[in-house]
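Only one chain comes next, encoded as structure tokens, the form predicted on its own.
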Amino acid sequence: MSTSTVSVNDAVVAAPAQTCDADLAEHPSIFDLVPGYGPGASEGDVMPDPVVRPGQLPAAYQRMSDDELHARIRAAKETLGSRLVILGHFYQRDEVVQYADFVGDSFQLANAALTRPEAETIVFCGVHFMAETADILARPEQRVILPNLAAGCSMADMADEDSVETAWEQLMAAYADEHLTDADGREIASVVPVTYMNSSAALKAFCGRHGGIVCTSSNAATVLEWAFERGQRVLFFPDQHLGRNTAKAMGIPLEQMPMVNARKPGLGLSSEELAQARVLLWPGFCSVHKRFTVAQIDKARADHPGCKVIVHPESPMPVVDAADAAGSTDAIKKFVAASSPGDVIAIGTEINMVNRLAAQYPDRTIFCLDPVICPCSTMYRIHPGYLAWTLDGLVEGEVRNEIVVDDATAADAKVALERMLAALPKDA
């Protein structure tokens, strides 16, 4: 196996028996039958309405042994050769990510897809918004496949196009009398929309139409600087925690970061709050990262004096403030790589990535802050059965689970995504 972003250790680290959902121990084929986002989903997940349940994995693939599924995946990869590229997110399960040609965070994978123009098909082992992004950035003749269409994102569902449009209209009305210029006399916007990568193609298109941009956790600081060069304020959605943590690190006080509520008149804000706002936050969150607490950090330090703590910036602000460092999945990987043998590192991010790092660095003690194991439940929906089924389809000339963004949406979204790709992370 060869990967371009990270070398994946084939060893499987056994997870503690305690999980946030007993269904995690069941066969993966049952996931399509579970209401909601599947095993591991937090009670805080916001359900889409109506709940959409894609088709179940064909019974023949449910009955196959693990050995047969893996043999089919290997055979299909060999047959398809350079016509296929498989992308795997850091949070993907080991038995799937081992087949990825590129492994990384959302920023890295968005770039990685562009490096294989000869590939006819991009198979994205991630979640729906990632596959949408790949389709938008791919060449017209390339196809993008999401092995399991049920692999969505609860955070992405927390900001829908209608609600964002409603909030935008209210903001434009609130700031209608402003006429702002920069030091050179050039007009600047009252508000610049910034959407996190964890959002639908429609919201990325919204940002493209309104002079905005997409960000990832890797380049959020660069993106906010870009936005403030062009506007007085930022509307940041859907993740409140990434927006708050990034803006706070840039020196913006909390009183200038109010949370909007699109369901309330005036977005639930007073005229004074609207006037002094610099970053308008959307009330979204990641169910996995919301679980991390300061108490967990305190316990890690009590149990392991001198341990280092790093968390993802989707974690709540008090957790980020209490940690030794915070950063994207790639930054977490680099943090561990820069550590020394014997170091003890507590990590606040998704368990599959933590376990993979622990296997990759056996001379260090690496563990997840949250003692209750909660994987990204939507990433967890992609397993070898779905990967084998979609790859077999390609060998047979059938494209299964293709993700297609309509041309109009893709055109606007691509504007915002290309701005994102140009906004390099600080440590790049």
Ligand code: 13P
Given for the second form:
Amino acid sequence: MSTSTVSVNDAVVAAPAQTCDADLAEHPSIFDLVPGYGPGASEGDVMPDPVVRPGQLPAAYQRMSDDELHARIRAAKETLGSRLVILGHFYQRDEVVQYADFVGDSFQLANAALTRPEAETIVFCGVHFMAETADILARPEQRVILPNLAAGCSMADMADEDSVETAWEQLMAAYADEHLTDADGREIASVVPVTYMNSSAALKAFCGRHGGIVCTSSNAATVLEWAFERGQRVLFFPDQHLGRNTAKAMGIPLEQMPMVNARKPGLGLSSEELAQARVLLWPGFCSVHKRFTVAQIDKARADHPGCKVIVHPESPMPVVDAADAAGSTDAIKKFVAASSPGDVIAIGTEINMVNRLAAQYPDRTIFCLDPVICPCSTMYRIHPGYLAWTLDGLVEGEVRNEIVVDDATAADAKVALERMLAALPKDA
Ligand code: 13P
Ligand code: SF4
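What would the structure be for the form predicted together with ligand 13P, given that what you showed me was the form predicted on its own?
Below, the chain from earlier opens the complete complex, with every other chain and molecule after it.
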């Protein structure tokens, strides 16, 4: 572990700080060339083919000073005016967030793209599945750019289309004899597929084709209610933690939430487990949020009696249970906004967002539950160098790093995404 200063929010992270990988001090274009997710929270996850997307930042942009990169971004934004809209996820670094026309969680950013139909180009400073979603929801003449094609999501890659299809076939076979009706005598499905937004367009399309829906961390409870109005059970992928935490909050007992293993016959479940299942969980997880522990919460409370703890629902269930609250990135933002000067708040989510909230509310003590600085290593790959390079391309008439979802996939995925947009978060 490094004890040197890192380039993650230098302004607010006091040195010396511990980071989960010394390479975080390097320019992201260096680790783009190494297979896998690079240094940081996702280290150890294997990025499968064909998802490996090497970085391609020209050497000239790697060498440019920060001042020049920022001058180029500002000039390009000025030139492109309303033809361009830049979206930034809460987890992006401040150097990038400052240029975003909209900053939000994945639900808000899916909506944000729709509010700027006049923009020819949507530059998505986030990760690959977010840019795919924007392309699916955008008007046909709009194009979507992901500044660094290596910005994927290790969790999204934990559910591939073939494995989900295999699991689905097994479930359809297991429940083939069921003929279910609701209280009004209407037929309902044995299983409704629900994919977390953090998944490929192909899986969103799968849900669209099979009567399913997409959820985000902000509307997962509404989405599960929607699914249970239409089916007896839910297949929830890829994030086991969001699925478990949301279903548990709805009162579903843990023994009715078995985890499936698509590689095993019968999904690794007994006939009793299959029969009593209400939510079939996929074994995916987020490498950033799995780092949070109950011991960290205990320590925060011991060090700061009276402190409040809020975590993202991608955190493991014992952590969510031990926290005072759990919610999407936007819910975390609202929780902090509703606090009072002098409050102490420990947050279990990505470090860039925590540090931004700490800087925004200097009259409160706000810190990350994890004492080690470990950003989402794929979000981190959107460096100002990539933003400057892709924006310069637009000014020169060259579209770089466009994300295009094929028409057939987009049509099916749009069905599931439109259902998602109609399922409003409970606090909306
Ligand atoms: P939100 O849906 O809260 O924006 O989170 C997205 C994400 O990737 C969290 O890890
Ligand atoms: Fe994926 Fe986790 Fe990063 Fe979110 S924080 S983009 S779920 S790896």
